[in-house]
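One chain follows as structure tokens, the form predicted alone.
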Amino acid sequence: MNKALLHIPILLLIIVPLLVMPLFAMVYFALEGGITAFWNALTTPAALFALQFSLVIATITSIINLFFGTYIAYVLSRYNFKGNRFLLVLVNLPVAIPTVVVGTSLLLLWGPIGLLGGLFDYHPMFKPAGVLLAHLFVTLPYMIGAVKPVLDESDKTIEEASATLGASSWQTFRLITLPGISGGLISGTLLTFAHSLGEFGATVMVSGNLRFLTQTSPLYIFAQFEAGNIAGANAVASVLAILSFILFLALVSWSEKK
């Protein structure tokens, strides 16, 4: 007998109560009323202003972590220097805060009593801006730990053959080291783009939770189910998980064909 099949119940014994049977109710809820009831709870102006605002901020994350944690990432890889160790430790920090201690911060400086917000007419939290704020903070070590182990385990001598035939540090870049590190640069902006997507905490303490202004997919569920919306917060978490797992799905087929 295989011995495989031994472990395949305790496995179901496992994964159905943690994983499948909640996205089974989630889906239930939502449609519990049916198909037209799912589409209207769904089609509301607020609740489409936040799937559109999700979609927009995780977006604008994603182009700009793929920049800042590109480069980040590079010089950490490609240059020894006194402190390289701490500024990884340093801009892998944000995963091990808690997200809402990260809102926090970010009021405490940028908020309108913050370090700095408070010296200045205009400050970024409880609008747009400060939303992605948080998201840039949080979801920058995904992007970095994404590409910064493609780099480590690149040819280096090939780089240096470019420098060597006379091509400047950007041709070798764009022309050498960008191709070589395009599975890190499309898995870190889907992992990007997916904690984007799904982010709370952090979210929940700089936006205020306004609607049609900061109020992102994950604060309109929080905000449904404490008025007792259930469906039209399933309706909006089962678009959630279905994007989800088309990302998750995208970066599998990936890493199969790399």
Contents of the next structure:
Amino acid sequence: MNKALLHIPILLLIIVPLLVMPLFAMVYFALEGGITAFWNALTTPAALFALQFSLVIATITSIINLFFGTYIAYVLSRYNFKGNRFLLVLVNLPVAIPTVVVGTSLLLLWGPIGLLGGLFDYHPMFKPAGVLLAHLFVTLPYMIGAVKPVLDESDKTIEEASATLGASSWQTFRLITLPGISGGLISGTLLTFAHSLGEFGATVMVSGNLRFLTQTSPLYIFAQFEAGNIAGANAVASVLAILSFILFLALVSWSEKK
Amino acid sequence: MISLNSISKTFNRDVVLSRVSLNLREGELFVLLGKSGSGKSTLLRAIAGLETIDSGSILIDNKEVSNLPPQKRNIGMVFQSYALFPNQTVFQNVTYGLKIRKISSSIRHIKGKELISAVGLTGLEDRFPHQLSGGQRQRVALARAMALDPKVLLLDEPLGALDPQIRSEVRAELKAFQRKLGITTIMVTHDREEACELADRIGIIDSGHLMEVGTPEELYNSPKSVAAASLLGGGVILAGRVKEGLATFGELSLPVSKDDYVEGGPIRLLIRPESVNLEKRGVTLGRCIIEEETYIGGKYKVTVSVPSLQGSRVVGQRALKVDEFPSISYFSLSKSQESSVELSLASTPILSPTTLSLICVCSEETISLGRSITLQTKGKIGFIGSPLPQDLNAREARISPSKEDLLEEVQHGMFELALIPRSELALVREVLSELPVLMVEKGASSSIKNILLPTAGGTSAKQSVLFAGRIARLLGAKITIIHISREMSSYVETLLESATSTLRAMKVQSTQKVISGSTIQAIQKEIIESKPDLLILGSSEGTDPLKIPLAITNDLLINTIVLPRDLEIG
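Please supply the corresponding structure for the form predicted in complex with its partner chain (the preceding block corresponds to the form predicted alone).
After this comes the whole thing, all chains and molecules, with the earlier chain placed first.
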């Protein structure tokens, strides 16, 4: 008998209650009142704002961290200097720190009574800029983590070859290095986007959870649940789940193509 | 047109390139041959501008380029991995440099087609590198490197990544291509067959030193350095000594030029299998005992032990017991019927030892100075006496815990200089009959940058200058020659001039002085004023060879090399 057949039932016993059933429950409750009720819950102005706001923040976060992350990964991968390893640990720190703590730390720096926020009349907390700051902080390691290994493994002699053929450092980066790491850049961007869409811990601290101003989709879901509007929470949750699923599929198919 | 002047590079306190100088001829194919880690690739990359150098200069087309980035050096380079751009087609790869130079697309097309056809890849323009065979990739890399009409083509092990079966074919292609374009080319390899087949001239590189330059024939038949001899072919190298102006290996005595070798100094003989013959041509070796005959396809490799060479040691092999003789090999078409043969040597190339071999009588100060000299000269050191140092590296060996064995070791001819603590004067006197001795003083400077060489006249001067020059060249030190005389006579002038020109030929920097006064006081005064790190003196005449050296260095904190008397008298 094929051994795999023995393991499949056990596998299903683990996966079904742990992963599949919760997702099913969500879809069940979302559609309980029928498609019309689902559509109405999804198209309330607050729900639409939260979805749009999440998408906008995720897009801007991805674009900014695409540059930051690639630059940092390039410097850490190409130059060997004292403190290189320390910097690598430092930029990966956000993965290890609980996101709520990230939010707290941002508040203590940029908030109205924070180290820097207290110095100026303007502070970014409880505003969209604050949400963006939190998302940049939390997702930076994912970008670096996706790009740096690709850079580390890429053949450095092709960059040297480019230099001996007259190309400046910038030309070499643009024409040789960048095409070589495009896979890392795409998967890094998709990962950043997905993490930003789902970010909760840091966002809840720095946003103030203000409807029509700083409320992202995960915050909206939480707020509606607390208020007892399960259908409203479920509608947005389902859309978020589907979006994430599509992103995930894109990532998988991309990496399999590579 | 391309010249390298005294290029040096140190990395992590390790000498990677040491005063490499080289002039290339227009259109020649020059091969840098060396073992891995010898510095050959670093040298090539330094010429390309991919590595920085600490000192020296690089001239391409008579233009100083040492401080220019690779982009501005006008070189073409082929890397060992070929380093083709994986996301670009053959055509895009080849015309990349032209695109960077903003050459119009129509000219790029013409030039690209031309280059691709020159390397025989017409029809493959739109292939990507991963769709090509190894040989085809190498040709793309070659065409790409030639696209900008460089002044020099640099090839870093261009055949290393190919299957052995197609290597010889690609080798021939490469040579034809280089001849056709007539471009000055420097190629790096560790493969001697490749070097011999391709090179107009070969440069032997070892431990960052460019040891020797010559045509393949010159370097194979009459190498000067041990590195060239062992890199270019098989055979054994015997260690011997110069005695009474003859190179002596056991019972074998061969003439050497007095201008090149120091009396009493170590000397090496190369015995290639091809030079060993049964026809009594050249130098006879006498009866040799057949030890082993191995069929190697078409012929037999015969190993014989040679009684007439007893007392000489084979470099790189263990010391022989009393009843053992050095072994050599030769080729024979048929299996021998007897147990011994009469052999002769058709040619006897004499080599000069390339690194410094020290023997060190252990004490805290001798070990530390010996290790520092060995590190700087990339030489070898053997320790004798106790306590023997722990944690030896590859350049170091323990010889014996007993100082009694010193004289016997010294007589084998493996060592060139003995390091002995100044307190052990009896040992110094004993060894001085065979070898120069460095008397090591506790607390004296251990980094040798300035050498003081007082000289008298005659042949002895020539011999001491040769010895001092060799030490200085290996250590990268400067020599100050002083002559004690009342006035500058024409005799003194010729003497100093000839010393300076000898040192210049050895690429050693030197200055000279004539001072007056009594010998001992004059030298002492000079030591106190110029503070040299090392003093080189001859033995005194009379019963005690150390009489004058001890009188001079008494109370002065300085390391002193005393030369044996035969070296002094000549």
